[in-house]
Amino acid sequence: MPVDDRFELVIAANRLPVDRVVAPDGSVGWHRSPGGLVTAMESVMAGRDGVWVGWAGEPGEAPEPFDEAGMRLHPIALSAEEIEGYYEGFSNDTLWPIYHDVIVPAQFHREWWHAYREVNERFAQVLAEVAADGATVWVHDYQLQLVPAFLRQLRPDVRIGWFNHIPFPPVELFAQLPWRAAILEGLLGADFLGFQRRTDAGNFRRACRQLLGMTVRGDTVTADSGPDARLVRAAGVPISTDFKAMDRLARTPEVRERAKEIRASLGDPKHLLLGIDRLDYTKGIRHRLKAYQELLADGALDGSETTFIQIATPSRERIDAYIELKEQVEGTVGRINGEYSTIGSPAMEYLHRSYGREEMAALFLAADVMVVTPLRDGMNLVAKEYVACRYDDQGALVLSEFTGAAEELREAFMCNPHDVEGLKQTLLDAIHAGPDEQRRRMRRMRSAVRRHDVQTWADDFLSALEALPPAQHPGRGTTMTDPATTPAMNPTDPTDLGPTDVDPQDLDPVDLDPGLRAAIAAVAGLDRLLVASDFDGVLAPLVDDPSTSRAIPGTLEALDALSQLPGTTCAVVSGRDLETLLALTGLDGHERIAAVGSHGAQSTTDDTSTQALTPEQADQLAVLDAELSEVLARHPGVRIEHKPAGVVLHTRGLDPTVAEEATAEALVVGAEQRPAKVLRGKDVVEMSVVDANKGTALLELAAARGSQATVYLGDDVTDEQAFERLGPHDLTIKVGPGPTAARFRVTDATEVLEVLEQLLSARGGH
């Protein structure tokens, strides 16, 4: 293959995202797909220098690869056996009902698991050939799972990423697969493994731990062994959609009047709700529609005023079970228009067909409520497109808790799809939700996919992918990362978070002060011991990009010890939010630490809860996030930090003249914004709407803990509030200088390695 036709960027999925369209004068031509990897994908390969393959859509040989769209596309030919075999047997009929909690029961056939092997194959070969010398290969979806480890084997010298779009099962269904090892080996190829949510990530690193023995830390696998060992990174990297363009479409002219021309050719119905699926029967819309039909039927709606356009997407359409869920879904929409519908007002309008985004954006502007019920779903972007087309603030979404869309759009209307009587109140909630509660709801799901659009999912995931050690790669001429001193990437800003730079036998010998080797063995002979400290600046050195913040090698190594201890209890306490605390530590899922975030508003253990949110918090929020904004506007190089309870400003790094101008304003916004608390620290200004802090979650923890005394290390002012809080029996020690009302003081964070190492010794560690 000529040079000029390979890529620096290499995106591998099932589907290309165009289909294929004869006109009526013969001619053909192609035209954008549907779904959901299409529109988010379609904006990460605008401009960048790369190509997309993957199957055309048809049997047979392969077109030539071509342009279209502004994306060079490269077909791969499959034969009507392999699509057979390939994807309507093995990854529609085996591996979709595994993934999806076995709503239907999933075929196992030999000859589809060869289809599958050979067609993965098949698609790593082409990869190979037109990725350009180190390119960054990204593969996606179920149907490739096989791919990674092929295409190691063919390029060792690419960055392989993969990216999984529907759930990943807990290992009791997982381990059902005859071909559960295979699968996960093949997975194993990749470099980084992104999910659409922290549990499915979890539930394939405990796959590859009780599956295949293999050695799990935090968010890594050790995958191999011996001199061919390498760390394989899985997380939760939740995708999104381009919520600039849906909301620039659905502001347009064209659009707003095509809403209204839908409402009046159903009658102009008082209550007109929407539901967009693929036919597809993890999409619950055989329970959505009885709970409509017994709405009608009971009285609580009237069909008179009442329409429900369902959209059905045609999908799998050869394979039973799709074939006897559509005829269920006619026959339900066929009785109710039967029952309840009156001439110029009908009670469903049922359409089996897919919309372009401009007809998209005029249905989610038209609809009163979007009802988004699936049984299980990996993400679900239509729930995010309503939500980023709904500039008016206005319209209600009714949200199944089993999609991924469900742990970020918490201001929708919450259901549990199978308790049919649950999802009819639901329904009604939303229908009658005042145009104040709409507006209210949707300021905040709205201010959520504006943060994390497609684009910032891309970056995200890109980043992590590139930002991994050379050592990943053979032949760069560097040994394998040792895994007890890597972090865990941080999900939602992945950079290099690669191995510190300080090696614990090139530090200087620390002698400690007397009184404070005193203090610790007088604390060490308690029965029950409370050990906390912060993160940045204590456990891990202060840097001028937060994100990069990594843990002197030693630090968390000692807490585990410490941990493991009769009566001790550790426990990580920091104003990060839980998500990026528990990513750079890598304690997610760790039984013993407990980690603490957002200054003790969240924590891993039930012993201090997650405080939930009032409507007029969460309003001030927003607010907050807003008048913040404008600051970063006014001042570039300044960070924000969202959490999910606060908003923070960070300015470590910058001209100490722009730092102080927009700390200024940052506080003028804080003072006009009461009742919320300013926390001013090192270079950040934050702001909470709830009254949470360190100290407050330390005796928490100690009292629920039935802890003696309580061991606390920080550096920051939002460490004083622990010290204040804690009594004179407790041992408290500042890191670094500046007034402090801890008892105890040492010099840097190379200190606090061995303060927990005298502390472990003298309790009997080792």
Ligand code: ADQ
Second form
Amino acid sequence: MPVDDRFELVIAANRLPVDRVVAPDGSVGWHRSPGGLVTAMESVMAGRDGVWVGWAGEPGEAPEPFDEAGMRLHPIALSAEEIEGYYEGFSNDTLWPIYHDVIVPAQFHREWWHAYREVNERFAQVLAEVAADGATVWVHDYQLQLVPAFLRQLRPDVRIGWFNHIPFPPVELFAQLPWRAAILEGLLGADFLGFQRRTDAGNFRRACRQLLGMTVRGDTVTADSGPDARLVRAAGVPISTDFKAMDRLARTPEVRERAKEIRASLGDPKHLLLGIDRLDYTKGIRHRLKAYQELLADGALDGSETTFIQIATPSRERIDAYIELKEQVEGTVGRINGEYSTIGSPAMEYLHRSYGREEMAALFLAADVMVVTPLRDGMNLVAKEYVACRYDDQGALVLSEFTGAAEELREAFMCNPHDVEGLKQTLLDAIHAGPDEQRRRMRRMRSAVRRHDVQTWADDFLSALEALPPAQHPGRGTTMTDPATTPAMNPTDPTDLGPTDVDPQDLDPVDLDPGLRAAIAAVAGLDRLLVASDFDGVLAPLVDDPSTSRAIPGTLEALDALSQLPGTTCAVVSGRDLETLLALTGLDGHERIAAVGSHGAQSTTDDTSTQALTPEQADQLAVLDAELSEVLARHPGVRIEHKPAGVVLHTRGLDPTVAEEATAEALVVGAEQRPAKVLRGKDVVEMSVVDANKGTALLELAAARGSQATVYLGDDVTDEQAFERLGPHDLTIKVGPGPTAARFRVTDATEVLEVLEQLLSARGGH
Ligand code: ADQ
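For comparison with the form predicted alone, please write out the form predicted in complex with this ligand.
Time for the whole complex; same chain goes first.
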């Protein structure tokens, strides 16, 4: 079929975001699939010219492209044999187990690999047809790992990004794959590769180095060598859920009413536990049921007052490991109910159905404890959805350490699902957590998901991809390698800092890492850029007597020249007090370079610390106000001062015993609520919900000036806060040795000068 339309944003995923439905009158229509990915993509596509390419879910010929869910959908045809080889076989019975710690053995069949390759090539051909000149193509997931290289061969002009929804395995496991080199080379056709966790991105980069002998610097892999060298970035960009939509839904009277009905229909149990998963061996369903069964058997839980709802949507029902899992889970559920249920009070409810969003929200709201125990999971959105629905700040989340979500939801009740005794204890801790503890944990987790929702994820991914220089080496593609000819794994190089990272050029202090050079070129082209740097140890070498610290010649001059370019904001950000910083830098009265002192608390610009509080900061301030008012009620004479971002307890002039007691109580409030800052002064305890740190100051300044990215150079632990707060599209550079969250590293102030000068010249300065 000739394709007339070409699109500037192209999404490729194994499945289209719709399901085919046949109405009772026989007419065929499409229903939008539930889930955050579709929502995120819809908003990414809003106002852009976008198309989604994927399989429509039925074997045989593909329907014509059509419009649904506000986007153009372009179906790909898959035959019944291809579904068996490419999808059920290679994707789900070879790659899935290898990428999930080989919980069950992987099956290797060459005919599956051939089908996988052919289907990937077909996807690439369609993508090449529908992508406009210089389009952005975003490929999703492990089913399409060869698409980037195939597509680059056909269309070297497009930007290609790929996101992996599942883990990327350690090289020791990945190396089992007979087609490992071809898969890595397939992925290296992309410009940017996004993973759920930093560790996954690190695993990928290590595989490139150890299995293909490629050079890795920072988060960048140099694919190929010589004039053909291309730089590919691999970084963690964790996915999330649509917080606002889930939160809004859970608050509706219908959902709240339905949550009550669910509990009532189970005989209003004292404890209601919930698990919601695809019926997959990675999800740890057997482990959680075993722990629950033992708690009932031990008498730690009473079956007549506890119900566990396990919703398990059948999945991949033609694969042996899934058939076996289903039988085992059904057997255990039967045994638990047979022994511990009483009439009207089931110990377990086991359901196979797929539910609408309202019913899911009602289930989340009804459950006292959400049990998420995967043995390995890329992220686990169910955990984040539970948190997003608990607007009442109640409920407890039991969460496996082996999920991506565990890196963000740190206030969950963490468990190792392999440790049955430990899991039993964690379940009991969660069940018996009091309302205050639940509130404390839930507030923090909600704040994490609210701040990092699915929209932020999609924006972060696309801005990281689109910040890269376009078509780094047009006219050539990464070629696919025959597995027989690829180099063997290098067993002597187990770390990220192996010998292949050492390049003689690294010894030249002003010859910057090529990854860093490319990143500088990428941000230099943005319309609005913030360029900021710490002072001591970065612009100025560290000296014994801090009062003699001076910037090395050229650094402040380069910042000054940058600050004269259109759309460029410059700042020096330091822990020193503002007065000293101005004296040391000579920036007093400088109109274009902002000076930010005391880790962000003092500034020469109004653009820092002038932002409205975020909803979670406002929530926390309300709690602090309420709790300190209680201290006031218990200790008459104490005074409370309310500030825009904080609250202060004053005890001056009071009886020393009263003052001491009130101060001690206020400090307990501070320890429990953990505001951003607690300062104990003479006769005062001051708490602030605003974290005056370098990261916050930079984010505020960037937001106030509308910067599309921030360049930040720092050397100290306090700079790590800035590195952590900045996003994957920002350019963060650590100066000197030591662990860091920055994307790149340089050695000293001389290299800092080189960075600033390269940035200046790439941005069109002298
Ligand atoms: P999954 O393995 O499918 O996803 P998960 O992240 O939990 O796992 O997502 C499942 C989704 O399906 C959730 O949105 C959930 O609400 C929904 N769902 C589950 N059962 C349902 C039911 N019975 N009715 C209705 N909806 C149901 C893969 C990776 C994960 C990664 C996601 C997203 O394995 O690690 O988090 O992709 O990247």
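Numbering follows the first chain given and starts at 1. Since the model is a prediction, treat every value here as computed from it, not as a measurement. The term rigid core refers to the most C-alpha atoms you can superpose between the two forms while keeping them within 1.5 Å.
A movement of the C-alpha atom of Phe535 reaching 2 angstroms or beyond is seen between the two forms when the two forms are aligned on their rigid core. In the core-superposed comparison between the two forms, the C-alpha atom of Gln145 has shifted by less than 2 angstroms. The Cα position of Thr215 differs by less than 2 Å between the two forms after fitting on the rigid core.
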